[in-house]
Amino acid sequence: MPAGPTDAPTAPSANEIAAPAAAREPAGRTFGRLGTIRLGIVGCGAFARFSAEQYRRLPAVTVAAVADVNPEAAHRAATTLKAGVVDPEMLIVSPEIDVVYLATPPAMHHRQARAALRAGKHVLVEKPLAITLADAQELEAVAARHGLVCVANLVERYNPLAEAMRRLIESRILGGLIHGLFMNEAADEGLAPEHWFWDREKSGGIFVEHGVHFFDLVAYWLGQGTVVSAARSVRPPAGVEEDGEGPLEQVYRPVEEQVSCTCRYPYDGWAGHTQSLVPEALRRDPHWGVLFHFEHGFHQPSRMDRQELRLVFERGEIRLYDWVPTHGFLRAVVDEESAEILARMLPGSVVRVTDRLEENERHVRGRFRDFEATITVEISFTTGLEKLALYAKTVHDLAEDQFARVRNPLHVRRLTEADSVASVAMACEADRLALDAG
């Protein structure tokens, strides 16, 4: 994780900065592989079928059975996946299933995951892990007690750009991270008024149902944060007025369509100072750290669905685009060597020097600190994948990581039960503050 304000990190070499994280991870002990993992799917909507296709591409994994309260959906998935159809409650405890994948509405996750764990099954759960912190913590405890996997499908960590950003933040090549902003202007075109998404009793609200993805991503970069403030807005009720010739048509209830919060994370641009340079009182200051603002709205036509994540550093900024970021843009004032390192760190990079500083311009100052720079640079970068293809890759890679743990209890995962719980903790606190704010 990035150094905190009380740490004195050693500066990595240029090669270490540019090296993939996997090359720096300690190798774990390898166990003999188990036989084929038999996967059971509960909830057979389009999203579950999409995820199942990625799981089937993993070696020695088979979709053995599917279940849904809607028989038509279950049979459609069974035909596509060449799997049997089982009653949901039976599938969860079936001795023919090793791993249960839950793609049901969030309010059902806790009860179904707990039943599967008690039956000795590993569990993958669509986000969130649960809609209350207490329920999420219970699942973590039950999984630990039985030595089982139980994580939410928080795919953001598995994006190659997420790993690149983490290494870039840790390297301090752009100085310290100061501020972050994520804006999610999401489509609601596929969410009918009666969809469970709008029902807080079933979804937990936008922070819980959706925000957990991005709380987890930023925690992957900066460590666990705290929610400072939050707010929400509600869409007025909508319906069709009586026309005098028939009954009053349904008038839909007000729904939560926009939420926002500001969080503080335990890292910032002062982290490079030695402890002797930072007074103890300042290190204990509750206002220390990175402020990160999250905004989520569901109110756009599908063609206008858009997301942007912005990271502001001491010497530049980065913007990432799409909800699972596919590409981005960097602008900074650096020297030539740093620009070369950045180009190696960022996949598919294209570098453009926009200005070369004269010798008398190379002394740069910001945040009361001096540094030398020779150029201003713009770097565009990309995963090279379209949004859907990248999403499929992240779903595949998360499952591969978790199934490796199923086969080998010593396998070190990128995403754990504790991470899944932490995202729910942040979401529930943001939701509480937003409701208290009125």
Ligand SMILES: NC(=O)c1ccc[n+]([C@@H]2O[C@H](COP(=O)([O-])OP(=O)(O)OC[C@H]3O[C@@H](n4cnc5c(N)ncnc54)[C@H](O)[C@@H]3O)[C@@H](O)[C@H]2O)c1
Contents of the next structure:
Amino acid sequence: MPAGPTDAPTAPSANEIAAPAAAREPAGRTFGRLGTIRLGIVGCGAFARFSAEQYRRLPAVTVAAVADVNPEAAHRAATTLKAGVVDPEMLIVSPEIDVVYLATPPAMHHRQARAALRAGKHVLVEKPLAITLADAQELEAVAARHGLVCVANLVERYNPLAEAMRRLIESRILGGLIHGLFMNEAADEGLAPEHWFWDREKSGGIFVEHGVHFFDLVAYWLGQGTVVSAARSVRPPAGVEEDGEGPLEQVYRPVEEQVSCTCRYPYDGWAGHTQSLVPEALRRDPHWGVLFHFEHGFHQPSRMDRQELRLVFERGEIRLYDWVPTHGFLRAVVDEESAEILARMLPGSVVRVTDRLEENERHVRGRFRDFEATITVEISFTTGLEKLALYAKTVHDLAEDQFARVRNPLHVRRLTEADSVASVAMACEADRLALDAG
Ligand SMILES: NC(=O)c1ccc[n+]([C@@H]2O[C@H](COP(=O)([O-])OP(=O)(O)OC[C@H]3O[C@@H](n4cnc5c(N)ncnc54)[C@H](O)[C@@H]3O)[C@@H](O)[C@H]2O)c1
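Can you now output the form predicted in complex with the named molecule? The one shown was the form predicted on its own.
Below is the whole assembly, all chains and molecules, this chain first.
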């Protein structure tokens, strides 16, 4: 397991001391009138409109200005948010802005975030932080040099169920975690053929544009992983029907619609065995660790959009549903006391004992080892929130956490710049292996 959030502030470096005054200001900085953080939004598309609604609810935060290359999008957002419209390049360096929220397509993130950091702004970047690892690392370095926040909007770890799973894995109450699986059958109904999502130059591809969320979530539970193998499949171009008067159907270029990868995480997967008890020679076995398989496809009608994340333990399994998981289901062979603890760990839990084991059935065996159990149980659990309400809460809570850091450099965050870069590293490696695999 990771040691916990590693978000301690760093000592000023030589570069930081040499940085221009504007770039050094965050420590002890006072914000706009009455200490209100002035937020500037660059890119006023679908997701910015959703996020901005949550940011408006934060205390002492005001959306001061919005910008978009599409004036109609900028004016629409400005009217709703009662903010001024500014040219994107001007907003990024404006002295009237403390934090820039970038909600432009992925390929724009690096250049715009770097410009904002260089102008002394904290930056909340939509995921992915950047579409190449080198660009993501550069942003992390510039932010660290200037003592500024620059994280990607990786909301998954702000879900109460992500936190519950982290505690449950750590507790080993279901035994060691053996493997995981994420199946994402996502809708593409809102993604027209000309949408930037399908253009790898603009999006970085599915692993980078979307997969980063789930690389980050699993890293939150198990630490930084490595990609073992990856593959992709491309949707064939639509056929053309001729009726004698020309084509009836437009030809679309082939697009990547499904990606798949297997990753390994440095988690020992045994209950009751600490790593230090494992002989050194075994610890170095490259095949050791928890395997996690990720499938992401964008090809479903909206009504069929669905996700399932499965965690398989020595004594049971957990299934989480929806892409920011809203609810889940656990099955296990345990004793009454463990079932009670599990029920307390999971929000909105309802326990059903499905079998009481006879005296002679209580000796249970798996993975060459014995344990005692008295019941089999099913526990359903829920955040109690609908998909969109939970999604909104995670967006709100991430911003609240990061804005607390903007105000106080000693505030320890759940998500750091290093986490944002780590998710890009996994995604770029998976993408490289998938392309190499042909
Ligand atoms: N965190 C999440 O859960 C989540 C969910 C959905 C989308 N996103 C991310 O949000 C970002 C935007 O996605 P979207 O679905 O809102 O896309 P979108 O196409 O609806 O909006 C993008 C907006 O950026 C504008 N734009 C393009 N280039 C610009 C530039 N150089 N300067 C200023 N504005 C520019 C476009 O005109 C458009 O209005 C992407 O990075 C996407 O991956 C994140």
